[in-house]
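In the form predicted on its own, a lone chain appears below as structure tokens.
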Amino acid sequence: MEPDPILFDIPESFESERLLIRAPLPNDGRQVNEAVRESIDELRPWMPWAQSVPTAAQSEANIRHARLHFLQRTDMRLLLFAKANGQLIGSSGLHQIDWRVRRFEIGYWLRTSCTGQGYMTEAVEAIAQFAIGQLAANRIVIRCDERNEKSSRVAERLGFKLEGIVRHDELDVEGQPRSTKIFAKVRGVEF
């Protein structure tokens, strides 16, 4: 019988070259509400959350959510910081966690400002490896809808597999039928 994950001691934050990468902290709603206002139009289209720009109480209440979240262990948010400046650059995190597996979803989101350089491609490398070191990753997946070429581009260039497109399973944020493409690395074959 597996232990209970709460009991696991998971480092809370981890670093790239550019990047801080780590757990979310009561007041990171204030930065986190920065970059989606910022970036609204940009994830509206893939982000069912992003559908209206939230308050900065919301934003604080859903961090500290998501805090108590990477604490039980059933959901692990992961904040993206520049190094260089210190700047909130995005979110991603271990998502549809299954630790009995030990399988782990990524996702990912970044400020419009700070895309095309290379960031999300840096970030979901290193989460990829803390989940494989720290976690005992034996299968990291990446969902998107398979009309976002942004979110496909970055596990295709960090070597995750395409699966399939899984089609018609979800609904856009429009409520229409979308089909998803799945991504994938498994221990003993990628990694």
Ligand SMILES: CC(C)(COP(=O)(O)OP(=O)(O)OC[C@H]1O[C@@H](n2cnc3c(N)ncnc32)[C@H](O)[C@@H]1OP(=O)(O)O)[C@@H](O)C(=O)NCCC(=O)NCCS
Contents of the next structure:
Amino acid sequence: MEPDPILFDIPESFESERLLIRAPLPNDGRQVNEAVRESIDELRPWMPWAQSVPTAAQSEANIRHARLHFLQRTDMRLLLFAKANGQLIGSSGLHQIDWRVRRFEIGYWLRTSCTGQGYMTEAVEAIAQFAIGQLAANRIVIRCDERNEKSSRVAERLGFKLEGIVRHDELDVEGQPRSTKIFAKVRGVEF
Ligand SMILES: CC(C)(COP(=O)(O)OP(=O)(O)OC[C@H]1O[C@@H](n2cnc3c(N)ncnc32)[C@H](O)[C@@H]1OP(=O)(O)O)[C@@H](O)C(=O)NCCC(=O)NCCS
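Given the form predicted on its own above, I would also like to look at the protein as it appears in the form predicted together with the ligand.
So here's everything in the complex, that chain up top.
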């Protein structure tokens, strides 16, 4: 029988060249709220949770739930901080986890003032390496709306393979059917 994932010892932080990448902690909500507030117009078309600006209390509650899920190993949110000044530059994480298969999906968003500098490409590469090295990943997935070119480019730049486009499998934020690009890396092929 598979061990209960709550028994896995998993580091709560690691670094890339320019970033500190870590599990959420109480009181991170303030910085997340600030980043979402600044970026709401860019997040709204793609992120169902970003249809309106959350209150500070909602952001803090969300962070505390995310911490709980991280500890339960059911979903692993990872916040991204610039090492240079400590600013929260965005959020990512390992989602849709299947511990038996060792499958993880990487999601992400950046605060608008931090786009166009390669931060997310750097973060996703580091998170994929973390999943491979620390979590024994066999499959790492990136999914995005087929119209989300910036998100697709992050996956492509890092050598994720486009496996296909699943047609009309979800609704977009307007409630209209949308198609989803599925990118992945698998052990023995891409790593
Ligand atoms: C998706 C998202 C994170 C991509 O942001 P991004 O800034 O384009 O991604 P990166 O931080 O990796 O930066 C890459 C860009 O910086 C440029 N860049 C500058 N310096 C770089 C460096 N050192 N390394 C790599 N790229 C660099 C690249 O050329 C690229 O620009 P381009 O796509 O115009 O060619 C951002 O658009 C976002 O948050 N969107 C809203 C939320 C969202 O859609 N999330 C994904 C849902 S599936």
